[in-house]
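Taking the form predicted on its own, here's one chain by itself in structure tokens.
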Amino acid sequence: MVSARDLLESVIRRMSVFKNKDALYPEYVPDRLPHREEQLKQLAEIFRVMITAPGTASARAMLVGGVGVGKTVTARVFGNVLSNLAREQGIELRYIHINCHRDRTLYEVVAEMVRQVGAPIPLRGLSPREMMLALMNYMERHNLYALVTLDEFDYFVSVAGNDAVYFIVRLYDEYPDAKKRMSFVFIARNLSSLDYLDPATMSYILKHVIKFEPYRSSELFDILADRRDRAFHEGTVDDDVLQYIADTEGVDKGGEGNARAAIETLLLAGEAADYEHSHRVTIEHVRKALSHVHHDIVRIADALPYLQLHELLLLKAIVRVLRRKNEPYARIGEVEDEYRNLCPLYGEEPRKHTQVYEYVNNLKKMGIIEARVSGKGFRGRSTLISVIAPLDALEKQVDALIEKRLSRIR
């Protein structure tokens, strides 16, 4: 009989197909990005004034374009390069990338933009207008410059309303004689989501627009090829197990552009390669892994990072409820119970009845869950809650996130 001391061995010292198994992960930023040439540029005319011209004027951009398409990358890749050529000029310049699904009000994110820059401004009891007096004063005395991204923007818009969105874009007419050293970069899926804001802040806020198109199956191809150099050993993935991938997923082929879940897709087959003992990977191990990838669960899985420890404990309720019942909705007092339940074995205290209300509309707000009012056929009126992802998968990358969680409380 083999010792758990052999087997583990045997695992751990197998040769893997990866070299790089990080430049396959979401959070990783490339030096280089594919067919997204044309957007860095317009981004660099918009915002060459902060080396050109540093302090003589706030430039802002909008990039908009659906999941997957490149967005996100692109504001980092190009922060990064900008902070970088600033620096080469003399010129400190910061990037601060805050998303929206984390930070949802406008203290929040005045104070991610103080904890960025590493500003030490004491912010318990002061206002997000006082935090950012504070923190423009810090960066005119240390002759900093700042771009900073607001990544899912149109949530911020929709939670913090419409004034907290008119204090960001309009900060200089509120302190008119003040070095321009801030410029913003706004992220968003759709420019729906604005029309409810007043005329003088929107026009402020689509001054430039950038769009993200779905990538088509030649693009996704040259993506792949991009982050296989970076993530296999050479030799064991070939350009046809590439192309598979890439037709499955281009938009002129029927899939939503979406290289988020081609490069996930092609992830899950290197490991199922690995799992295999495999040197190579196969258009098979292609096929099990887009058996895995769903595509809710990829837009959903950008998002769960943000939650708070209760949503993901009541997230995980709502799965429970719903694999339990077997039913595509469960009601809210169903999903309250389980979280009640589930709240104990975590060491944790239930929240009350109004603020778990507020994480389903959180939940909801965000895309990870449906919600409303139940009507014909459900006797009396209560929120139901449905997921449209698998519920395994779901299930567990949110237990994976309460762990996290759990492991930095204690």
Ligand SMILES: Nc1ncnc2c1ncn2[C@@H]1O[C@H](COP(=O)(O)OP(=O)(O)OP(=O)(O)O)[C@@H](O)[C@H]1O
Contents of the next structure:
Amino acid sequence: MVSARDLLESVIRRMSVFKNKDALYPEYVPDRLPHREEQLKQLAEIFRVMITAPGTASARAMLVGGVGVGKTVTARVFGNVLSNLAREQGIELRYIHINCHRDRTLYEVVAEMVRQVGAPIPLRGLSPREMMLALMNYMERHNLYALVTLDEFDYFVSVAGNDAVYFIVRLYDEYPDAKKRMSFVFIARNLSSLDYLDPATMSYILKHVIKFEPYRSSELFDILADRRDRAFHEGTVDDDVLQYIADTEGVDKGGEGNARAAIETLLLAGEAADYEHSHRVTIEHVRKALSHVHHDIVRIADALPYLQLHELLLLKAIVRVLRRKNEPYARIGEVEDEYRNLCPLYGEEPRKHTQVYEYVNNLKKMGIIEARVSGKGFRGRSTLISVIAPLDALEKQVDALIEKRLSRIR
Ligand SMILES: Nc1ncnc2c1ncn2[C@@H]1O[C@H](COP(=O)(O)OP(=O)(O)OP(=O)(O)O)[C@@H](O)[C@H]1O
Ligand SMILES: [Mg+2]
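Which structure goes with the form predicted together with the named molecule, now that we have seen the form predicted on its own?
Next comes the full complex, this chain leading.
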């Protein structure tokens, strides 16, 4: 039922349909996870030892499933609740979430663990092994425990390699007398990325696999209904609007089963309604939203925050070259020139050619750009770069992230 006050306010003040848009943003962590109860229960079974007999075993689980099926959010919610429960038992258990898209090397992963635990360990001049040892000592001295999630773990596997993975996952083989203060959650979209690990490491990681299936339409409906109640004024979004979105995304209706895309569509539909000063979100607004939610773009927007400063600068250079040329492709040489001109504007030293090449490969691997080698032209072969996202929107986001990175450094 719409409250009279809500109704009157929305008409008189021509308010937004939103009361709390934040609840529709990707970084929002809900306190309820409809249809992930089974996964939460399995996690609880595996990690209960951290509370019932802390220090006796290092538990681990591997979460596997496709795009937007709730792996990250489930790990976060689980970690937060577990550390609260632990605290009530007088156990100091920290939840640490590391995105291996951003922290790709063993050094970066261990340094991030140190940072999130808040251990005063100097990061410069120490090897990952030394840092880890210092971290373990710190945790021992302060009687701390940690549940560490390595999200997008497939990325770590492919960049850091077998030895690094071995070091992390077999930590306590190396220090058999240490109290087992850390347990691990690994997250990956599929298991094929683990294929080239040695079988012992692999079977260690795969001891407990928790599967996340794509959402069905009825499940998406429940997830959307939860978000609607948090994000929108009462009575502005009817069930049939949610049903329509759920049916386009639901795996049983031929969709991807991606909750991120469903929530993003709801957000955009609300924005379309606001734009038209409409007091309600209609199916027509959803249609408009759907034509905007090109799935690739949602995915790219999600990946951008994990880029390093110079990857962002390079991406900006790509956007500028593409816009200037008004052609579908930019040559890597042109992009590199543009990048070299851009760097000084931000007070940054341009990176060397080989490093720039690495960045291009990485952006490609993350699906943010497309890159291919041209046919042989009169100047020989060259790498051609293109992007699928609209340039203006992309540059705006990239600019905002560059500002953020720079303000963090300075
Ligand atoms: N069961 C659920 N209840 C509420 N919100 C959910 C649920 N599942 C997913 N979401 C929301 O959908 C979005 C996508 O979920 P999440 O980021 O966890 O996906 P993912 O499986 O990690 O995908 P990716 O592989 O692309 O990283 C997030 O905004 C998340 O909060
Ligand atoms: Mg994720």
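Everything quoted here is computed from the prediction, not taken from an experiment. Think of the rigid core as the biggest set of C-alphas that the two forms share within 1.5 Å after superposition. Positions refer to the first chain, counted from 1.
Remark: with the core as the superposition reference, the CA shift of D22 between these two forms stays below 2 Å. Annotation for P328: C-alpha shift of 2 angstroms or more between these two forms, rigid core superposed.
Remark: with the core as the superposition reference, the CA shift of P350 between these two forms reaches 2 Å or more.
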